[in-house]
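Next up is one chain by itself, shown in structure tokens, the form predicted on its own.
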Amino acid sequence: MTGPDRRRPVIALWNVAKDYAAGENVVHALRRVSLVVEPGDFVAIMGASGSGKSTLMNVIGCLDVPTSGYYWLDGVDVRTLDEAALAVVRSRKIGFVFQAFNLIPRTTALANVELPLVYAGVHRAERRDRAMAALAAVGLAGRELHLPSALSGGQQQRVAIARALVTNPALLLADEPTGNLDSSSQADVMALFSQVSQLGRTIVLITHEHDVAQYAKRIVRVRDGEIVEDVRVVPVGQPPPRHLPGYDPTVAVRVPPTGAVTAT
């Protein structure tokens, strides 16, 4: 399997809407949302409960399909796919990281990371090598044979990140990945996301926490099913800092064509 095509956007949404029936009423969860995410970007999507950010995540992750509009994922027109094809795209194009880790309790860290490669039909020796390398990359060399119960919450999330990365996906999609972690583990896991971003991975992270969003290169805010703010805090091509000195999430920070950062 080849890696993502660096010449095209990883995500391209245009005029996407998502409606749900609620009795005799219709809930407009997303309203004409347009969003482009280039390769190597690190985007935090923020919004209050009911804002539409979870629906947007489900659409981006091919867990749900738009009612109308267009969505291309790494060049694939998602509208044209049936359920079986969507499942293939999810397994090959997207690495998921969830708040609850979703590790198999009685299975070692190594076997948990190998699992997507098993489903992909990768030969045993190759998947073992790739899983070992992924665990080493997230700082868990020497803990490959530990069960999840023998790992801290932060370490379990690192296993989940390794599992998400082992297939070399076009997109790493993280849903509230620090929601079950203490502040110290949260900082460690977000520093890892920053390192992954510096390696050129494309990351979309769903969060309601400003402390988490500050690690991203770009912050998108959703309210009432619409994108109400899309600001860049780090120019494309530059690594995200672990913290943004003096960062104030209430101030919109934009990057004009010259690349100079200005506050508005």
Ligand code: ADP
The other form holds:
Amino acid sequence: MTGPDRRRPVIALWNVAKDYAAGENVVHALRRVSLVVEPGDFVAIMGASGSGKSTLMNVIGCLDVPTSGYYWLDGVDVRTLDEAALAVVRSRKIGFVFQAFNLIPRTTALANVELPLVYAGVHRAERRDRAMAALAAVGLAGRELHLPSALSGGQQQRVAIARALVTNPALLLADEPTGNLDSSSQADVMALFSQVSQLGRTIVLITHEHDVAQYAKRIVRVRDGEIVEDVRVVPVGQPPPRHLPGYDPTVAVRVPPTGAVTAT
Ligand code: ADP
Ligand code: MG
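If the one shown is the form predicted on its own, what is the structure of the form predicted together with this ligand?
Let us now look at the entire complex, which starts with that chain.
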């Protein structure tokens, strides 16, 4: 298996609707949503509570299927897939980052990052190498054997980002990833997303915080289940707005526990 195909959209939603039955009534959580996300884009999805962000995230993440419309994820028509096939697509194509980190307690950072590779059937030595490299890439070299409880919130979220990226997914999908963090850890984690974007990864990040959306190349606003605004801040092929000046991806990059990102 190679990495994501650079020629086709990672996400193509066309006229997607999602209805929920609520007693006698129907809630139109999403109405006619169309959205194309190209490889290398960094999209922030914003909207007030109840606007449909989580529903959209669940559809994009193949955690839920649309009531109508079309969805291709990295070229796969997800409408045709049953529950088991959706689970496989999810684990192969998407790296998830959640607000609550969702690390396994009493399990080292390294074992947490190795876990998706266990599910993918990667053998032990390669698993270890890839998980070590992923932790180094998020600035946690030397902390591989720490338990989540021994790490700060920002560091735990960095472990979760390493876990999301270790499978080399087509899409990094984050739901309020800084919602549980103080402002300095928020800046630290967003600097890491910026760096990940600069390496060419495709990111969709759901947030209601303006400060967080400032890191994205494109800002999509949702209201009452519809996309009401779609603003391109930076072209897909360029670095995100808050990037390392003169950054060279061939040079190792370290993210210190707090503060600015520095190249080493
Ligand atoms: P957001 O994440 O932006 O707060 P949601 O996607 O969670 O918005 O919700 C959008 C709308 O759909 C809301 O009106 C919500 O009450 C409704 N909704 C979401 N999930 C369900 C569900 N499982 N059953 C019924 N209504 C739902
Ligand atoms: Mg929500």
